[in-house]
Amino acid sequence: MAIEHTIRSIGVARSPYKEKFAIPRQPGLVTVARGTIELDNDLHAAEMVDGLDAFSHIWVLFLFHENLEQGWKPRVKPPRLGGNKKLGVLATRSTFRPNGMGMSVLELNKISIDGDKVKLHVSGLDLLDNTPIIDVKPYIQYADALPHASSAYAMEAPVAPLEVNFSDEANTALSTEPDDAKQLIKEVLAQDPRPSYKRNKADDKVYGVKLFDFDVKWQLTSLTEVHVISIERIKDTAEPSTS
């Protein structure tokens, strides 16, 4: 018998990924991806995280909020199988799940507390900006890391196949930015964020991806190389207040 239960979010993720395209398919693949989990002010958050700073990593449970209205699928095509073979959704990490829930192991760098405002500073992020967080749990090494576990596919982390270079224009745009901004762009694009069916195929299309406050234009120039054409700061399109 199905049981209905309402789950409320306990916070929100702040992430450099402003759109779903180019988000790493698993946490930890882009090590310099840093962000925060901001816990809701009305949850006695400072008490909730008491003792959590003793752990190096945390499990973060969240909602695939941009997929919820699209519903779920009983069979999906995992990217690691080339996007051509279907498996049952429960045999995959697909975002189109019955309850739209995901989980990631993230490195916990520090916890900052300012009154009732609590932030968990994390790295290895694979979450879309503004992702609703529904739970956080400490990562327990002896129980959560099982060296003898096996899987039918994705036994090893994917090797970033592409070398990334920057045009003079792109380098100039980043010249006043922190070094990790350029490194994040390199690590994201090295993973080849194109659809799975385009892997190892020539492609002269110019792609765009939004990272931090930048619109990054890039193109595959060979089967092993990505060229970053331009990097432009995204303009704030919010209308000024008339009050």
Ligand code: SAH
The other form holds:
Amino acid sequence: MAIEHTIRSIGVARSPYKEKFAIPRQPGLVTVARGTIELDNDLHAAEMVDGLDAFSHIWVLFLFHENLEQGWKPRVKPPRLGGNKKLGVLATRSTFRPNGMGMSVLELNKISIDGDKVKLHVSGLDLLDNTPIIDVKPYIQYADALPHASSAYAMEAPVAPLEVNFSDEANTALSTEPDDAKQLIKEVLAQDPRPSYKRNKADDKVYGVKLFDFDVKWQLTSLTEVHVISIERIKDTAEPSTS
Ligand code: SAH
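Switching from the form predicted on its own: structure of the form predicted in complex with ligand SAH?
So here's everything in the complex, that chain up top.
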């Protein structure tokens, strides 16, 4: 008989990715993506992380919380196969799974402890902002890195096929931001985040994606080029409106 067991989250991810669209398919594809994992302060978090800073990388287990309500199916269409061939869900990294759990190896850059506020500073993440974290474990090189393993349809990292250029307006908007912001936008768009059936197809649609607190508008100008049209700061909707 199936065992039922309740899981509580132990913290939350803070990430530049504010919506699912355009998040890389695996960690490490956009290494400049930096974020934090904020551990809940009712868990003796400072004690929980004692010794973790000696590890360069961690496994982060989390819930695909935005997809939980949609359930799952035993067969799915991985985007890596063009989105038109089905495989068993357990043969994929689909985000629609029986328990909705994700796992990512992330670089651990620093741990900051301020009273009972404990933050793991990580990079290369593929997690949505506010993702609930359910566990963190040290990455153990001798056991977890298997360079000769075969990985079926995912032997190589997907190539980022597109060149990215910025309008003057977009460059001006970014001129006061840290260099990382522009680099992240570049690397995210270079992967061609459009649905997989549009790969290598011309398309004049203007797309929008939320990264950091920006709304980034972009468009394909050729089969190999993305043009960033504008970058606008998203207004904080929590603030009272003056209009
Ligand atoms: N490395 C993980 C995730 C792979 S799928 C694993 O293998 O388990 C990566 C996709 O997860 C991203 O493209 C993003 O769209 C999606 N994702 C990330 N955080 C999510 C969340 N909290 N809820 C739903 N989908 C999420």
